[in-house]
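Here's a solo chain for you in structure tokens, the form predicted alone.
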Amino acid sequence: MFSVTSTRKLMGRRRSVFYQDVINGLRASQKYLFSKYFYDEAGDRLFQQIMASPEYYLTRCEMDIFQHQSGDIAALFEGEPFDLVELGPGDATKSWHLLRELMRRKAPFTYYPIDISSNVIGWLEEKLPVSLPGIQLQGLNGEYLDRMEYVEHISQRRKIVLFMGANIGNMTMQQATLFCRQLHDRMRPGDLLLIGFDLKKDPRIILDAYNDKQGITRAFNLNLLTRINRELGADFDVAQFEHYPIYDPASGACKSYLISRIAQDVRMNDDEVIHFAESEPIYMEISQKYSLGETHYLARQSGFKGVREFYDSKKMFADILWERLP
């Protein structure tokens, strides 16, 4: 149990890291912000709205997989007791189907959802024991790799890791390879990784998913500026920035920017001034799309082998099970 003092120190350290990340990003020659900071309370709420929007097909496609194929997935997990570690679970509406199936089969497992959002973890710890009575659950708030090391420290059981929702797409190909190698290093031979990939498809379908007509994705991106104002003492005029997404069908990279409408200065915490030229962009996030061949290459490069692929009915999305090699 953390004391009040230690909790405040932890919050202070996280706020300090947030501030330094923002300053470093906005001082760069090509300004950027880390997408992981989208997820404050308002950002969590907006992302739930994005996932429910007509244009955002990803959630519906992956839900299709888990509603209809959780039995097949769960069968591949059977055996000795295991820890089910989910990275970035959101509200767990998709993994809920898998959790229910595992409990129906009386599988011996503990569920460890890991999320940078304390709001998400608090919600899961409150709601899942109600909808899935008897579930063994320990929510962990923090960075994925750090919290995975903690799970390995407290439990020697085999690990099955879920990294779904096309979260791997929030990285470039190079970053994804490094991240998967880091996952490999925190797993043991024979451990499993179920990873969700948004597959390359009609470019118009992809771009519309990040530029919905209701403007929810726009609000989601702009909310990060509002968060910086509130938590870091900045004075962004949010109305002077516009959301701009682009998609390159050759590389599969869908990128989002915030564009400064005018030349302007933004003050940070009274001691930093960031200048923006008119039309200068802030790079906000990438949503990388994959061909099936590229997923196979990523597995080989990061020390895994493919076990099985699960597709939605339209084959627009794939959840692919990998096994960690020695």
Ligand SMILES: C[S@@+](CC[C@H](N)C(=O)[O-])C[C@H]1O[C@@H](n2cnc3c(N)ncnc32)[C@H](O)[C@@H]1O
Contents of the next structure:
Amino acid sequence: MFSVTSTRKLMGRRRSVFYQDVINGLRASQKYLFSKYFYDEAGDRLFQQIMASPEYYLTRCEMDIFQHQSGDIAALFEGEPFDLVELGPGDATKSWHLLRELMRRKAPFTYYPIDISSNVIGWLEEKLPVSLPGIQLQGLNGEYLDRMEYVEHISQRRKIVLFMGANIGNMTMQQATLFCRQLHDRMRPGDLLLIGFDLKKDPRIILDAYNDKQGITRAFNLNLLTRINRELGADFDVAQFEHYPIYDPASGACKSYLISRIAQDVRMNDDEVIHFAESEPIYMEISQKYSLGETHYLARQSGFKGVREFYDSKKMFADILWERLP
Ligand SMILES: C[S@@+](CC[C@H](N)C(=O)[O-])C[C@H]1O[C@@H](n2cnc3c(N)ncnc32)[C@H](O)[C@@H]1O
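Please move on to the form predicted together with this ligand, as the form predicted alone is already shown.
Shown next: the complete complex, the earlier chain at its head.
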């Protein structure tokens, strides 16, 4: 028998979007979980460790761009006062260089970091005013498009949107096209969008980035099961799941799975039982890689035109500036 309090707790969990997303994903014939749920406090910390790992070249490449070319990027933002909206900034270590450059130039802007992790937003609101005194900043906790709509609602200024770190790679190309069209609908003609794309390259370099020797990416994936245990009352035995990344050089899709080592049942919320067959996968994340041609096609398909492309010294990564067409 459940007590009144535990029954309320169960009902509350069941109503949460997180619970519904997890249940839908685990009940599907091909099980999946949404990677946006990786980012709780432990997930944010693990992602910082991934960024510092020797295999994860993406951060070093994009850092190279922002350390050396923030002046050139900032010059393209000159003009009327603007809102600088960053989608999924994480700890903003790279965009920090651009923010500093904009402040040095006394550019009239307000910075709106939007992140699904409340931990990230709290951290940025505490740290950025210290390292960049005088910055106009309003952190927004929530989903990209929903919070973008809110910014549009509270301010009529032109928008410059940053979508860095190859976050766009966490969507299939089809999802990315739809997403960019939705961004287009929330922007006005002349507004700018800077997107970080991880470019197609030696497949071994790519696969290693998602399979680091220290096992941090493995821990990052497994942490979502721990989060589901803690927040949704599940009983995943994390040791019975194995991290398995694959890269397909033809499509450019790098996909991560958790594989059930054994046949097992996982209880959710005291009333749902999810069965796993031995070796059954849970699809966790895509990290899509792009050719330059594919980035141009994406811009055309979603109503933007290319303004300028910025590369790291090895040309492994590109931050590409697009302008929103009428
Ligand atoms: C891969 S990290 C990259 C962080 C940063 N852009 C960088 O380059 O270091 C992705 C970030 O986006 C956030 N995020 C993921 N999905 C999101 C969503 N649907 N809406 C808002 N934020 C999201 C995560 O919390 C995390 O901080």
